[in-house]
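Next up: a single chain in structure tokens, the form predicted alone.
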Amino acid sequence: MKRSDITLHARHRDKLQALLAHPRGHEGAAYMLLGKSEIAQDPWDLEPRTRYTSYEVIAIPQEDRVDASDKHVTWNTNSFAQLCRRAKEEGLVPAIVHSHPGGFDGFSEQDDRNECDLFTMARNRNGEGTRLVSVVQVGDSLYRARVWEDDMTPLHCHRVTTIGTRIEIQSTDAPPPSETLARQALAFGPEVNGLLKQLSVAVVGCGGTGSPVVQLLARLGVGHILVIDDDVVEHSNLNRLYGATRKDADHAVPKVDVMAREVTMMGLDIEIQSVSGWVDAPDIRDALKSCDIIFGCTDDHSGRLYLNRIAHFYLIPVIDVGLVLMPRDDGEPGLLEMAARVSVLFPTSACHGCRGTVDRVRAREEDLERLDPAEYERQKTEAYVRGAGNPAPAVVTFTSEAATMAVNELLAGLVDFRGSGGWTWQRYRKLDKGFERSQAAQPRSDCPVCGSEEYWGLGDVDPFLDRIG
């Protein structure tokens, strides 16, 4: 059976709430258009799924409402034929979401009936293909969810996901408690582990912080890790990168390889994939909309703004490292700046453009080099464009602890160990001075990535990513 999954985005979570609260406690109701991701075959299972992604919640109108009780809800058609118009015409699924304040946890034989109604409506007005996901609110937050592909039998939604500055995963298919992780449980409760056993998390880069991101990882016990780069071990990197020796380097093994083996020799059953390859490549895109979470530890500026686009279409949180040791420019040993950076991208933080933490002429340089190489020689002669520069400073006590800063800010968005809230947009660490202070940065208004709601959870778009060139 095809699975499925939703992913609700926190603001959308809380306005279903507001809208199905009843003060006398009766069943209350609203519609959502959703973003649909296609995944052709998650690298895990092998098998293909579908995410479904909020977009928009929209309150029934109130002349359309019939009437209510702590046992049903009752309206009319007029609005969700408007709903199911507005579905065909922007690319996105129908959803209708109702209450069951008393606590009755699934679906009825009531709402199979009306359900099945209202999927072939829809059917029948926006023609075959046709979907409509149905979402049943519990009590006061738990979710349940469902999608009719046919006027027969729904298939039945095994996680639902809640993002906002915290992970909050609702799933009918929790793991066990695992005994390597029990000194884990004690520190924050046994759920954690079992969050974590059943998240997808990729790592986009495993140099001096993406391997110590993916071993950190690992030893947290995340279930399912995908790893991605294009580069091979070289002797330059044997001083940072966990895991890889001098025969590694020695042989020029890709990074990604030695990633897998050092998780799998680990025993901890983790779930480990690799792909060797540059993030943008299309044969990567269903392993990157299969995950839960990205790590985005690469340091070309092309693959980071890439990476801001899927936090934004997918609603999958992308959790950016930095690292800066600038090189005093007097030619003597030592460091005119030491310092870490971690950024969470996510619908309503600032994207990377309007952190100015990525160089746009420089991304596009990138783009040039590795699409058309002759071509980047040729503008690199002539200065149209800048050459790589001199390799920069590389610490791996420095690296490291960069990558504990960003592992970190997904343990704060599971168990809000710091008890603000959930994770932080963007920290900065002065690893010379010892200090550590939170970055506020605003979406301008100009900013087509972050400052409109257009793509936020749109899902699958053609071209990709509504990207060109």
Contents of the next structure:
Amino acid sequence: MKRSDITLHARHRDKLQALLAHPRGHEGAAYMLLGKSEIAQDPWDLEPRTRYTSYEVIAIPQEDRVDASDKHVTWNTNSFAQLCRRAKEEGLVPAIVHSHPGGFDGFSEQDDRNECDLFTMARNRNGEGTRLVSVVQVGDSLYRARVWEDDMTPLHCHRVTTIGTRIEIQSTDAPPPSETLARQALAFGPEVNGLLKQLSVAVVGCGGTGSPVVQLLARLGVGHILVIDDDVVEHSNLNRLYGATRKDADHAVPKVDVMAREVTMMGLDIEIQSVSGWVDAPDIRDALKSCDIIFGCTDDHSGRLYLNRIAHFYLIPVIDVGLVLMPRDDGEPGLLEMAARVSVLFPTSACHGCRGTVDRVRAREEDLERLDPAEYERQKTEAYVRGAGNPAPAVVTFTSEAATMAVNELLAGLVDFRGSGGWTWQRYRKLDKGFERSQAAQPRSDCPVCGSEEYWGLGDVDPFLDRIG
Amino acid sequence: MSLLPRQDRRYLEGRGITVREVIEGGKKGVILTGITLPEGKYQVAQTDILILLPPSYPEVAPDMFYAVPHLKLLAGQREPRCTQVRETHAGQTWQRWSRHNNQWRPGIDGIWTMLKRVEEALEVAA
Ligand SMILES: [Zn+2]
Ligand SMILES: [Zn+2]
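Can you give me the structure for the form predicted in complex with the partner chain, which would complement the form predicted alone we have just seen?
Once more the chain from above appears, this time first in line as the rest of the complex follows.
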């Protein structure tokens, strides 16, 4: 059976909880509009699947409410027709949400009949291919969901994930406890191992920071890892590339192959998939959309802008790692600045552009260099483009420290080990001075990505990510 | 399938400008057809303008633009400055207008900004 799951943005979950609450424990109801992410082939089980992302929560107008008790809720469907109209116009999926305050964990026969009627209404209005998602809030905070694609049987969603500054997974197929991770459970409790096992995590860039990130994710017990890079191992990488050998460099083995080989050899029951290519290649889009978290381990500004959009369109947190090792400018050896930065990109926080962690002119030059190397070289001689400078300094202890910071940010999203309620949006660690600070940046109101909610959770659009690509 | 972001499409439709989307290898761009030139300045009254769009557009700026036919100033019977380079796109040889663009405000600027830059460049060309 085709799998589907739902990601709720935490702000939508909060709004739903407020709308569904009733002082006398009556059932409540609300609407949602969802974005849709069609994955033609999941990189691990190779099956097609769909992920829905929360786009907007809509209250049912007071005048449409007919009746409610602790056993039922009914409302007029005028506003439902409005919902369907918007869904059609904006390419979204309509959803109805109701609560079971008494704690009944499932859909009742009454729910089956009501939803089937609403689905039929929606399909009559919006035509073939119409879908209707139904979400039930069990008690105060447990969510279950299903999807109507025909009027016979709804498809059960195996998972509802809520993401804000934490990742909360509510699944109907939780994995059994793992022997190898028992010592980790002693630190954080057994739940965290189950969460890690269920995660699909992409690592974009498998160099100095990416390769230790892959190693750490595997040993933490992340169930599904996807590695993406278009580079091969070179001798100059061997000072920092975990798992790479001289032989790999001699034979110019793709970095992703080294990552997959090393993780497989660990024998930890981790499913690792590798893709060699540029991160915006059409065959890689699907793979990225399948993931729950993406680590951005590249110094490529164009790649950063791309992942920045993925985070906002698909509600997939991007943990971006940057290392600043700036050589002295007087010709002497040594570093002027040494620092590691870890940023989490996700709607409600500032994006790469607004944080100043991406250089857009450089991004354009990288695009040109990749797509038309001859023209890039020509423009370089004409001084139209600046060209990349000398090779950047790289020290394995610094790249590994940045990687550890990044993976700990993921952990902070799963288990509150810092006591501060989830991840920090941006940490900046001075490697020479030994201190760290968290940095705040506000979304700029005119920013196309983070300054408005237009793109947050929108999912698939044409063109992809509403950019040229 | 469409190439342009939604705001650009809305703008061009609103202005009634005919656009051809071109995709050639990895390169993508739009040809704006029949752009009216300043009167009495060039050897022709109208031109087609090609704008190549980088993958990260509309967050990053397009750079130069290209014209067909190759424009000549009536005054002096010569090409304007920095238009001597030729490039082939979409089966035609284009006159490259090397006008550098690093002033770009993501979220505010779009195809309308680029069109304005083109019109200004054509107006002040010497
Ligand atoms: Zn119910
Ligand atoms: Zn922004």
